Structure formats: C-alpha cells, structure tokens
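Consider the single chain below, provided in structure tokens and representing the form predicted on its own.
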Amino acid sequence: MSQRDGFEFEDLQGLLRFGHGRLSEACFMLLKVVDPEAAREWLLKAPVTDASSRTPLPQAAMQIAFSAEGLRVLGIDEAVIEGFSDEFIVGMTGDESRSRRLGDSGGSAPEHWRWGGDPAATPHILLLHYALPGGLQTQRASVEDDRFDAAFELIEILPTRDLGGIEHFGFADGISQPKIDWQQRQSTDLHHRDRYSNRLAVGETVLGYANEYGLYTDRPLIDPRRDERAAILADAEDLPGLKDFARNGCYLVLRQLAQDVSGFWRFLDQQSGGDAERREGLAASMVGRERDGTPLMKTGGDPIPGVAPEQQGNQFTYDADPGGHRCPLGAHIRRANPRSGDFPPGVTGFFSRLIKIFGFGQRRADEDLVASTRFHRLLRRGRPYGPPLTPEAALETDPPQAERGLHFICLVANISRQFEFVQDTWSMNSRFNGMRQESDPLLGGREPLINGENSDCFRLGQTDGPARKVCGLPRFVRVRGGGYFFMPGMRALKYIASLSAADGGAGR
C-alpha cells in the first residue's frame, strides 16, 4: 500500500478516485480489437492513469475498461471469465428481461440503439480520455499510434460538453456522489448504523474489499500453481492462497441518454398555463431540487463541520417529509437516493431493533430493510454531450435543434445490487414508496404495465387536501446505446498485456 495515502492509489485507476472533473474536455472511444497481439503490444506502455496522488496535477489523463467479450479476445481464459457476474458476462441486452426491468422498452429498446443494441456487435473496449480545454487531442495523439491503428479499429466516438456542472435540463447536477472510505474506518456492522450516512465501504465500489455487508463481491481469482503470470497479482483478501485478478477494479456501466429538452420544458409549460413561477415549482418538484442544486428538504442550521461549502446544502434526509410535502414521494432525486438508514425513523433502541429485524410492529412502505440505501449507492462520473438549450430558447416557437443528453457512467462493485436495483426498482419502479402509475419523472419510460394501467403520472403531495396528479408525461429521455464493462487495476493491466497467443489463453 502507498505509505502517503493509507491506500494502494497506485494499482487504482484514476477515475475511482478522482472522477477527473478539472479535465473539463472529455471524449469516450468504442473499441473493437482486430488484432489480439498487436492490442495487448499497446497496451503494455499504454499510458493509464492511476489514483496516485501528483504534484503539478496532470493535465490529461486516459482511463481503459473491457467488456467480457474484450476480455476473451485477448486472451483471458473462459474459467477466469466465469468468475465475474452473469450481469457482466451476459451483458446490458443479454435478455429480454433485463431490457424490460431497465425500463429499455419502446422507443429506448436495444433495437434503436446506435451502438450496443446488439450482443454480438459488444464493444470490446471502452477508452476514457480527459484533458485540460485545448488539450483532448494531443491527448488522444499521443496515444493513437501505428500499434493502436493496427490494433483497433474504431466503433464510435461518444464526445462531451462542459456545461459547468449543468446538466441538459437545466439543473445542478453532480451534487450528491457518495464518500468512499478508503481509510476503511467505519464498520460495516449489518444493522449498526441507525441513519443514512453518505460514507461508503470501499467493496460497494471496488472489487477485492469487504462491501458494506462485511463480504467479499465475488470475483475471478486465479491459482498461481497453473498460472505462473498471475504472480504479478495481488493475493485476494477472503483468500490468500488465490491470486485476485479482480482486485483494485470495478465494473463500469455506460448508458447514451438522449435528452428532449425542448419537450421537458414545453410539457411544463402547458400545465403551468405559461405561468413562469409555476412552471419552475413543477420543474423543482420533479427533479427534487431547484435548478441552482437546492434541496427542495431545506437543511438550515449551523454549517456542518468537515464537510466543504458547497457540500453542505446536500447534508439531509427524507425522515422528516414521509408523505412527500416537501418533496415529492416520486421525485428523481429521492428515487435516485432515498437516503434511508437501516431502520426508518425512531428506531433505536435494541428491542425496537429485535422488533424490526423480525417483522412485527407497524409496517409502512419506507420501511423496507433492504432498501437501506448504503446498499444501492453508485459513483457516476458521467459527462454531458450535445450544445446546450436554456429552458428561456427551449419554449421559443422554433429552438435550435440538436442532439443533446448525458453519457451516463456508474462505477460499481455489483452491478445487480447497484446499479440494476437502483434503475428497476426505484426509478422505473411504478409502486415507489407506495405510489402507483407513475416511474421516474425525468427517466421513466411511460409503457403501460402489465395490468393495462399507465404509468405516465407524477403526484405532489399537499398540505392542505389530497395529492395533486400530473398525468400524460411524455419520454423525455431515451436510451440510444449501453454497455457493461470491466475497469481492471493496474496489476491486472499488466497481466493482460503479458499474455500471448501461445499460451491459448489466460489461467490455464
């Protein structure tokens, strides 16, 4: 482990850690190896970027992730393969289920997608560039040499915008990321924490650590007697005779989401009668905060120590708004984070405990153990892409018309647990916290249920009588591509790179 930082930074990937929000110019390359040789000669001096910490930063930085089929192509062996998850290996449009619990259906299924759509048709790599404004392509020249040419050959480029922390709707975005715990000081005791915290096990994001539940994500490791390269490994915590190809990675989910900006705006426009104050509640109710990232949950009170100034607005939870007058039950913040404890509200002491781990006393919707949000939390480090469209030109009689939306990407250690619980069961979810007809109001996709009943609707709670319905949302977002990928360590970049055709794969 580095000494300086209590944490082995530098078999980590860089975009773990740091997220790379200064390189402010961004560009994402889709992949497919033509020759395996020829790509593992590449990436032998490929300049990763570690989570070293750097003194002057840098001014560019390269980040690299395989999908499963990637990884068979250079050389890795079916059996090490085998050990990562079957939502990994099977890939985001493995089966018709999964597509229908992500809520990638309609206008969003695999079919109209622009790259992805098809399993057979996977990108093997995903290439991360970063730079300083004025620097992406040096950044990228000096990676795209003769060696890259012969080995590559080029899918899709996916480009970025810096919108200065705005998201295409026009709201702050970035606020609420969760804090790694890489000093792995707080316990993971199941059951001990009473109150959502924001701190995270450094399992819930990369592979080879104990998660939150005090285990180990399952993961490939290798036996070092079949395999000699697998030396340069680390040996896996849970397992020390094994070597853990696995460890200082973590899974990478990228989604191309389209945004109709002009269509958001609009639909809010007609049910706020052209009323601009109006308009902007309504925009702030679903979203779940003001467009400047303030919490419809007003935090107040003295600041809070240790956390940073622009951090200290995003310190709250839902506890004291259950029937979603503040904030409504439905809105797109509190789906994404319901920032719910291990036990709801009021329960603290140790019967009141016995009492909720085995069922009895009063049961409400919040108070589901496994939605503990500790569980389900994700790291995004996401980018914008497309020009930008303020709400004032979306209205206008004929706005600019462009492709817009965001590349969304989460890095996870579990992508069922994470990232697939996270989208089908709190965002497309139709029964939400109790609710009915109604999915995320920014990324739901509208279908009607089984049962025939729609699920277009947003519901606002009211203090003075019964909720108030908005109904006939259209799909403001569309899904236009997505992948499953495998961000390794530095470690196991090396191992990859040592592999040759001649040993016919890797753990043999």
Second form
Amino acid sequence: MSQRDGFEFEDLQGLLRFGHGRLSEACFMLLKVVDPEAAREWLLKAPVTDASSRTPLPQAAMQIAFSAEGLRVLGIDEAVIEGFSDEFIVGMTGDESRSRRLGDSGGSAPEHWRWGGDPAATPHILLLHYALPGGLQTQRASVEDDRFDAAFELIEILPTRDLGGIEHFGFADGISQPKIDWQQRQSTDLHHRDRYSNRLAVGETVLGYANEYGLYTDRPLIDPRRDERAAILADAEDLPGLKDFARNGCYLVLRQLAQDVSGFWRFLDQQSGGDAERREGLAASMVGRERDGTPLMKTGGDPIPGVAPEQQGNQFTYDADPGGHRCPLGAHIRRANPRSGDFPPGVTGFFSRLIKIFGFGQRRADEDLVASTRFHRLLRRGRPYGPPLTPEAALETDPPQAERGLHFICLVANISRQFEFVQDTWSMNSRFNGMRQESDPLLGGREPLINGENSDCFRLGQTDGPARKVCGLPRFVRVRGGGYFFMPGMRALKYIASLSAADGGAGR
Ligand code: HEM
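If the one shown is the form predicted on its own, what is the structure of the form predicted in complex with protoporphyrin IX containing FE?
Full complex below, order starting with the chain above.
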C-alpha cells in the first residue's frame, strides 16, 4: 500500500475521511456478541466501507467499531488489549471519577442511561449504517443474514433523523471541522506555530502516525514472531520490527444527548421578555454563531492555514476579542475550540517566544486554560435523532412531547487528551478562561460545585456597556447513553476475523 505521498486510504474506514453527509439516512446498532465464531465468520465477509474513493458515489456505507469487551469476546489477546489506552479499556462509565469529570451526574448519571450505563453490559459492537433516502432498510437487510442473527443480539438501535444540517435547538451544525493533513506536510514542531491552524497532523485522529507532538500515540503492537497471523498487519512506523494492530484505526466516542428544545427556547424567551430579536441574540451568544451558522466573530482577515476559502464561516479566531465582547468567552463553540495558537496573541518575536517557553513574563489568567488548541481537536461525526421542533413551535403551549437530541460522535486518537479534555476542562469547567460560576451554556449540568458555588450562569460581554450575567440556566442536555469504541483499519478487521476460539493474538 502506498504511504506518505498517497495516503493508504484503502486501509481506513470511510467515516474518518468522509462524513457520509450525502447519505442522509443513518442508524447505529449496538450489538452483543452471542456466538464469537459466527461473529468472526460474518466479519470476514462484512462489506465495511473504506476511504479509498468517492467515485462512483456510494449508495450506502457501513462502518464498524468495537468496545474493549467486544475485542476480548472476539478473541483478541489480553496483552493486545492492554496496549490500548486506559480510558478505552475501563470505558466511559468504568469509574466514578471519570463520570464526575464528564459531568455525568444527577439526571445524566450512568444509572439513568438507556444503554451503556452498566459497565457489565457494555455493547460489544457498534455498527453504523448510512444510506441514500429510502435505502436504509435495504442496506440493513443486505448484511443481516443468518450468520448475523446467530452471531449477535441487538441491545439497542439508535435511529437518526435528517434535519438538513440543523441540530434540534435550530442551529446549523457540522460547520467547523479540523482538516487532516493526510500528506503529512505540516510541521509538528512544538512551539512552532504562533497562530491557530485548522490543519491537523494525521496522528491526532488516526493511530499509527505522528501526532501534533511529533510522537506516536501508545497503541497495541504485535510481535509477528509470536503470532504469525499478524503478518497481514502493517509494520509499526516507529518500531518496524512490530506489527501495528491499531494503524489506520481510531477511537470513536458516542454519547446520546437528549435536548430539551422547549426548555431551551422558553428560558431564552423569558430572559428576553418575549422579544424575538433579543431571544435570538441570546441564543446566538450561547452558541457563538447565529442560527444560520454566521459566527459572532467577524470572518476574513488573514487566511487560517487549513481553512478552505469556501469555508468563509469558519475563517476567524478570537485573538481580537480577548474580553469576550463580540463572542462570549463561555459560548459553546469558543469553549469547544478556543482557536488559540501555541502562544497567546501578541507573542511573535524570538525573544518574547523564548520568555514564554521558559515561563517568564506577565501571565494572563486565561493563558494556561486555552493554550494550544491543536492538541485538543475533535473530528465530529454526530447525527440528530427524534422529530424536529422549531423554536416557534417550542414556545407554544403544550408543544408535542418526544425525545429528540444528538447522537454525538467524535473520532480521536487520544480519548483523554481530546474528547475528555474538551468535555471536562473546557466545556464543563466553571473556571474556564478565567470565568466563574459558568459551564457550557448548552451542555452544562448546572449542579452546584463541591465548594457550594453555582455553575448555572452565563456571562455576555457587551460591546456598548457592562457585561450582562444570566443565571438560573436549567439543564438543556441530558446524557442518555454512551461508550468508547475502537474503529479499526481494514487490515486489523481481517486480523480479528481470522482469529479462532483456541488461539488469540499475542501482544508485544
Ligand atoms: C446536544 C449537544 C450539542 C449541541 C446541540 C451542539 C451544537 C453545536 C453547534 C450548533 C455548533 C456550531 C456549528 C459548527 O461549528 O459546526 C457546534 C460546534 C462544536 N461543538 Fe457542539 N453541540 C453539542 C455537543 C457537543 C459536545 C458534547 C462536544 C464535545 C465535547 C461538542 C463540541 C463541539 C465542537 C468541537 C464544535 C466546533 C467548534 C469550532 O471549531 O468552532 N459539541 N456544536
């Protein structure tokens, strides 16, 4: 397979390269393996979609990911599983401190989840189906043969709903995504990049490649002398004597997030005294974009590396707005991606860089919390579910009741440094960017902190007056399920399918 100049897309699952946006029907199946032998036989022939080509445009796609327990049940050697990160092995709900840090408490606590809440009943396999309108049933039927029925028990099926690129609160979604540097042309030198760049090293999303530190993320490597089946795997780039089980794979984080759409718009309406313009303005401040996706920060200026010219709505940073007067410091998109470079704005010359590298000079309260966004990016692949409810309908008396929300999905090479960091240190943190008593206005759990301090406020800097503080925000988003999965490369899938009950692989 080609490397470097032509990325080995044929070994990558398609979802990493394409969002499958054109395939607007989708459903996600959570499966338990009941017959490992039948499961491996099914896997051997499963039409998993790779990332090699978009021509001809596919009618449907299928991707597959495994939990640590799923890999174990299918016969992957424990020594290989130990090569994965702790958070993947332990799982999203495996320890209380993780749940607390992710904000999974109160009404979002794992014991209330529909699926994934009980570590002993974690799904083994996540099967993601995508199809053109009207094609989903055919797509499912094409893989659900007798072997499939014998191999798996369906734990839960997560349907999705095509809302035309809008999430349930009414905002355009999926606008900002990191651009992966597939050709590996951009330097990953530490302290090299003064400014925010949207282009990301392959190793930030795909395992087996150098990441933004110029290093290889820990992952399972197999000694081919101890397991000859591993010969079909690629060599580890950093340790060529070993085979790389995780190369061209990535972690997949799935969270089922129920959205209280009428609660959201009612609260905003009440805060705005029923004035539609003020209501829209407050909603946009909470997200950091207007409903049509227009960012509150002015776009334009110097082009940002990795942002395509046609992606105008994404061509901005917060450098010119350190006080959060245009876009609140706590707005959802500013927390989730503060768009900072390796140095705070203004540190450009050789000497001022040196001073910062050695930790001298005057420090702003927010510097540490928002430094170097490039180490904390997420490739989002989520889909909404449940019937739509427009903001106007949400404000009527007795709006139609139904569960609606987002199946949030992100693909990362490091769950703790990327997803958990963004969720915990940036989104849920009541002291993010020097603030107090706030958490993400969309995602926050609003529970009082251990020291008794509130976390249910949202502060808006005004361009023409003192900051406004809105308090008493209810919880708008509730977690209903979740799990950490590993989405292998195509060669690793073949390796899994080649195992037998008697002999699993052998780790390094
Ligand atoms: C129901 C829950 C959520 C809703 C309604 C929501 C909504 C949105 C919207 C409307 C945008 C702006 C569109 C865009 O830039 O693509 C956005 C961006 C984003 N969201 Fe969320 N989101 C949710 C959950 C999450 C979670 C759980 C995370 C991560 C922990 C997250 C991370 C991000 C990121 C990284 C961006 C892009 C920010 C940027 O690069 O400017 N979101 N979200």
